[in-house]
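Just the one chain here, the form predicted alone, laid out as structure tokens.
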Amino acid sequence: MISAFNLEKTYYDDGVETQALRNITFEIKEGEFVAIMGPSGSGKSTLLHILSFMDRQSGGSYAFSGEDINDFSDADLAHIRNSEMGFVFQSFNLLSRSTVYENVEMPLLYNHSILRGKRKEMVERAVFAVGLPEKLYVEAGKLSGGQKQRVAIARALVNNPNVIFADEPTGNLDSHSGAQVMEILEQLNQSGHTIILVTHETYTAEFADRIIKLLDGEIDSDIRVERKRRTKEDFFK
């Protein structure tokens, strides 16, 4: 599914250039549950900004579903965007006065062939999906962090996409929802969607079968672990 071959990442401010990527190469397969790792700018971030195609590379080649993605123009990489990706962010990113049915619609609206009948039948499917029926016609402000970032993840959900990018989603969750947040990923994963967390958790990303850790720009190493069925009280040990 996605191909990265010696990617570079370089930035240029006043002169002063910064590379945040260099020689970056790996695939993810379809289907796999991949985490990657580093500490405070090793490059995690500026890596999950251009596999999700909201940056593009300086340097090296980056493929998705086997097409070279600089032969796309910013408008058809949107529409893959909106069609195959889904997106879940460690600050939510939901319209407060919003209700959970209208932020988890959001990126239905872009889909014009989409009707109205069948946006509320993927609406509420995604919703019941992340345990949150009785909240439909709530306003995504009066819900929990644990509440909203279960929104976040239907919302990601909505389009049935083939990858879902999860940057740091339990980053402002205690432990308890961090818990219901992961396991709801693995249960996507484990239903065929493939996966993408940044993190700087090491438990967290365990719930991964791969881990792929970033050093100065760098992969400083990229392995496969056995995942282990985890309970809500391992958060608390």
The other form holds:
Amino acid sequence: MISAFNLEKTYYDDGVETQALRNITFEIKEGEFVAIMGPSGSGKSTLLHILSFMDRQSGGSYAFSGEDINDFSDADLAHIRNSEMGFVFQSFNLLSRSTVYENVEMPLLYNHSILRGKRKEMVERAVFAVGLPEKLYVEAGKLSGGQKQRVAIARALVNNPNVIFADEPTGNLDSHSGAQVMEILEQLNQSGHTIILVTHETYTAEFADRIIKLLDGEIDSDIRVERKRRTKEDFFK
Amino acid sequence: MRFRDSMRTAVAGLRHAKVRSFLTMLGIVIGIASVILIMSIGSSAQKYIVGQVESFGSNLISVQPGAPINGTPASVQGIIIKTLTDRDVEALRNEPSVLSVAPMVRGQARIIFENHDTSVVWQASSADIFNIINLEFANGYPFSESDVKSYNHVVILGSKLASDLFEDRNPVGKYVRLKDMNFRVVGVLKSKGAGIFSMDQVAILPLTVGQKQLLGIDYYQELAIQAADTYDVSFTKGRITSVLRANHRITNPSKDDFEVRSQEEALKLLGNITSVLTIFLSAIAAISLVVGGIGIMNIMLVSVIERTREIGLRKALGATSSDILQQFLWEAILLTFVGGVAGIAIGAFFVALLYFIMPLFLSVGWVFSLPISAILLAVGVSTLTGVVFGLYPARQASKKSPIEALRYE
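Now that the form predicted alone has been shown, please provide the structure of the form predicted together with its partner chain.
Now the full complex is given, and it begins with the chain already shown.
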């Protein structure tokens, strides 16, 4: 599904060159739960941005579903991002004065193939999946941190994407809410969604069945781990 | 993004910042209300003037002595020209396309009744004048041609002059003094409203009295002519010109010593004056629209900066640059459109207010006029303001990279 070969990313700032990523090569198959780990500045968020088309690589190649993304325009990439990908951010990125419904509906607004009547059904299903049906018409700003992240997950899965990118999804949450969020992501993975998770927390990464560790912009290790059925208690350890 | 969703998103964006949206709109509201008000006043003034001129009759032709200099008749400039005489009046009365001719002279004097004393512009004319300029009587009757021939000291008063001198009393049959002579009031005119063509403040005397006794002259200052119904006004005008040229032995038209003007020309001239005035005032009002537009651009730019993360989020979730551009452009257009509609409503309210207030303070029969062209222009201009001043901020928003926008603190 995702195939990266010798990916590189170089930033230029006031003539100073910074190489954020180099020699990144891996493949991610459909249905995998991959955690990208590494210390701050290791390039994990940069890699996530490239994989999710929000940024372009400086070198190497990246194919999504077998197609080189360099062949696509920005508008094409926006369309693929809309129909094939879901996003969960550390800081939730909800529109606080809009309702849960309006927030979750947002990706569907940019998909012309979904009719208005169908949209409502999809939003309700996604909000139900994260356990917040009673909050459907509540302003997002009035929710707790955990609830906000669950709304963000509902928004990520509303268009039934193949892959969900989660950037430090538990970073702003207490351990209880963090556990709930990771459980939802685990369930989504079990129902067939590919999950690509960026985290610096080992216990969060252990929900994945593959951990790619980055160090100074390079892959330090890429290991498969046996996924255990975790309980909330494990999470709190 | 579908049009309906674009609009919904734009409405939500404005709804979430109600006070700011309202304040941003205010510039446009004031600008549009001013344009509506000024265009309406211009149109009302035009209709009012046209109404007054037309009330004198549509087939009225006026002859003034002296060649036109820069469009203004010499007599109006205070130059005394003695070229219009009895011979001209007689010749014109024999012209088949002319129904009637009323020679006129004017002067200024004090008019006195008991202890009431006021300055008045008097007109002296033949009895035909009452038919030619459609004068109607509130009281009494017009003087006759025999009054004119007999030098009878009778006078017709304008309605305002009558009430100034006689208050609530009936002036008919009473005597007023004018230039140390007594005049018996035989009639009072119906009011035609205030304005430059008002007859409310005049005193009308028999021609002979005014010309020979008060002024001591043997020429006329104006000839008011009514064209015969069966003839075209412009034809009659041409005939009058020919008759007068023949009488004055003029062979070169550039040496005309008189000016013939029809009602239509007078209306055209007045129309031009009020139109230029309206355009000038509207242009001033339009400046406030530009200021309002710049206000919108300014606030939209602030809004784009404030909502940078929202833009990043929308792009991350699949919005294209064109979707973002549309969203912000619609917000600006909605602001100006709603502002425009509110401006029209407020402008119309003041127009209605004027309709009731003007007659109270200015004794003017004001005409209510809210031209559809003003409304369409206002909506068009305000919406265009939204497009012009909203485009730059919208483009700024659409060009943002999703990653940089999401990282924005």
